[in-house]
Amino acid sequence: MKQPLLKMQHVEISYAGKPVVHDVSLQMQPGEILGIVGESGSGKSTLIKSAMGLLGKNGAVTKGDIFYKSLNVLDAKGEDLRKMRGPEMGMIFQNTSASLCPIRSIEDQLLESVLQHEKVSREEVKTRALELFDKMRLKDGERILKSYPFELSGGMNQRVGIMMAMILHPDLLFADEPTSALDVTVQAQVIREMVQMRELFGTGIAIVTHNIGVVEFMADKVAVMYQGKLVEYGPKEQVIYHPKEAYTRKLIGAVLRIRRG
């Protein structure tokens, strides 16, 4: 078996030290989709942002061990952590928007991001920003790397979203509720351009929703979080299909499908 891309053992996450993550075991292949599914406040992008060290000055793994590939990510510190971060590991926030500066342009401030990482020209970002555009289906690349952010609707800000996590080509992307904010015609393009992502690159993807629709869609395997504690883990068929857990079954009553093709 190829080395995990992703494998977290036995992980514990506290705020303020009071554990909020308790016991979580889980592991990615390479290429692989994970959905981490459940509701509000039951750990799930406290799970994810552990694994970037995006915890925040309160937050911190006090148990247990992050590996991305053979390298635990808890022991990367400063310039290791900002290097891995872009190239090795991107994000994809709830809401791409908010976390984009609103007085620039998304062509300077996507310059900005890739200039932290490599050396290269407007021009050479640019034409890498339209290829990935064309590759989602969308025609009028030069138009939006022009636009300011509240120029942009919320799921084209969400395709920026995906276009900036993925122009370094990381091997590993994060996205937290990425189509939460969405309604449900631009949830279903969101996803199936994230999907694309996996098919052209082979970027392994942890996809955090409450959603198991979105996670039945697109997922190989899915890990259900209750509470702080990963309750239900395994391949899709194993867990939508043929759940164990009542927890698990209850999500499932409320499902709603995004049809391929």
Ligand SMILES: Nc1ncnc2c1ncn2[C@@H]1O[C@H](COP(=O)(O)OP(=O)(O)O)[C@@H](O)[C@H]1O
Contents of the next structure:
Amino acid sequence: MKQPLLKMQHVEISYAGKPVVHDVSLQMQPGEILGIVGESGSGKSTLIKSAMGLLGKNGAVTKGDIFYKSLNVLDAKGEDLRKMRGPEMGMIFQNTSASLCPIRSIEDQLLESVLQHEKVSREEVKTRALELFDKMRLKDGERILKSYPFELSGGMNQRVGIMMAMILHPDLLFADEPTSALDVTVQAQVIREMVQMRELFGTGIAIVTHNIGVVEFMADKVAVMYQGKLVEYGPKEQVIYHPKEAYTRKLIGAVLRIRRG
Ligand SMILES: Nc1ncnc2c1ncn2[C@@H]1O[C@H](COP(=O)(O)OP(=O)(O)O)[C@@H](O)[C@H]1O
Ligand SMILES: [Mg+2]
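Here we have the form predicted on its own; I need the corresponding form predicted in complex with the named molecule.
In what comes next, the whole complex appears, and the chain from above leads the way.
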């Protein structure tokens, strides 16, 4: 078997000394898509932040181990992780517009993020960006690059966020509710682009979502969180169509009921 992309072993995570995530173990293989579901406050964001070393001042992994490939994430110095963010681990959040600088063009921000990690010319980055936009069938690449975030729709900003992650070809992408703030019509596009990222670059993706349809469409495996615990974890076919846990059945049932209504 190949070396896992991400391995969590009996992970406990605490804020200010109080555990909020308990005894989570999971593994992602290269190129795998993991869907993480569960109600608000169940620890989904905390879990993915821990793997990126982004828990913040009062957060810490208090038990267990996390490995990214062969790197022990918990032993890594902040600097090691900062270097890995981008070329190794990419991320997309619910609202890319908020994480972009409002007074700088998309082009400047894209350039900066690439030049932080690679010694290449401005022109080369631009060419690569336009090629990527083209591959993603994003029309009007030149115009998008010249735009400021406020000039683009929420959906377009989100797609730009994906491009910014994609241009560095990371091996692992964390996506925390990347479509929750989007209109239904744009949601599908964003999801398709993430799947394409896996197809083009072999990127493994851990995606937090409330949308079981998204999980059905893209995930290989599903992790169900409830009150800080991983209550069910396995291949999508098993977790979605043959859930073992009553909680998973309730969660899936609730979503389907809303969809039908
Ligand atoms: N920075 C923080 N400081 C203290 N508690 C936090 C912090 N972030 C999250 N929590 C708490 O940790 C638990 C899990 O939160 P979170 O990971 O954001 O859940 P989810 O993403 O599933 O909605 C919640 O009880 C939340 O209130
Ligand atoms: Mg969250």
